[in-house]
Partner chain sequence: MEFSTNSTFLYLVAVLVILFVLAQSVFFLVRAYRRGREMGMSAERLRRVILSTSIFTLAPAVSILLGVVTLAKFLGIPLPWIRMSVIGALTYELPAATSTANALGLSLSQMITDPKAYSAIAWVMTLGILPSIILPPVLMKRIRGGVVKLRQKDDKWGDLFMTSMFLGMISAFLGMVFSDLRSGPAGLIPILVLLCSAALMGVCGYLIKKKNMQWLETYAMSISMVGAMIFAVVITPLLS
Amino acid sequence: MRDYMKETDRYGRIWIWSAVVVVLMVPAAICVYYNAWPEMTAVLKGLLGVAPIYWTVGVIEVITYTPMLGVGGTYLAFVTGNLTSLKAPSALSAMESMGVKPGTEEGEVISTLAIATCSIVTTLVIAAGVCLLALITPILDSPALAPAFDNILPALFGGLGVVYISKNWKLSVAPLVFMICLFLAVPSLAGSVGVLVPVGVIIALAAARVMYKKGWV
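With the form predicted in complex with its partner chain in mind, please provide coordinates for the chain only.
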């Protein structure tokens, strides 16, 4: 690894372990301040409902997204959250429009820049929203606007899809056909799309390898 990458890794570790402490301090502070330590069984029962799924998704996401986002981008994106719906698309879009390759130092710089910007803007928008919550809640909750937010993922991935698929249409055929057929056959999988991302990745990689060996791409 080059110096910038090595340093980014070192700083990233410091920040992410600090973030672990900060994140754990929140419930701990609530318990101490209000003298309200919860019953262990309640926490364990609650965890049982979500941990098996989300711990698995967590492992899958780290393995899948780290090569795409780079060192700085990964350390930042996993702390600030909303990875699939915001951070990864923003990094992807920025690298594509700047014409840099993921996995290179240029890609690393642009991906980190995009994810950092994304995190700052999101944090500021939420902070502003919280300050003005009484004013904006009726607008955000209005039934007329609901379809806009319900359809944010197709609105986001439609544009991103055109950019990527138009440049690499041969590579996109296999994963796209598979995913469309899968979701048509088993619509209930829509709630588990995070788990299906690595499935799409494996299919795309296998198809790409075959086409590469045959000299089609």
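If the one shown is the form predicted in complex with its partner chain, what is the structure of the form predicted alone?
Excluded here are partners and other molecules; the one chain stands alone.
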């Protein structure tokens, strides 16, 4: 298992940095082709408003999701994307179905297989969607389906939440109450899932510590 972890980490870093290079080469190739280079001051001005947010979310997500997904699953999820909405639910659901826990050797393997399968299926679905875009656009734009698309993420995590909350509902009270009050007070934060998930984790850990000391759990 130690050799597996070392090889996974080595290849994972290679693919992560390869993905970074590919992403950066797209705008660079456009600039070279059209010979249109933006001014550095304009680039820095644009980055100033968004880069701090993405860097913060990126660091927080690594700290939050790595213990859940394992080494291989984390590298796969961050390279292929859609971590919060697809990869994490797939890995947690697979581990729950197999009766293994995150952080174990079994969980490492199951998580990696689940995320790899999810990545392949997602790629095939996206490819099919691109090929059939002209045919399915009227269906996707239907007002009848709008509520469904607006609730995909809550549906995914709601199904997982029922399973984990039912195991020890006391631990879920504090983060659940906090998030409900927060969203009722500031509805615009509903789009900041990447930042608020770690906040909920911290609240849950703190509440669990307090309840453990008092003998409630």
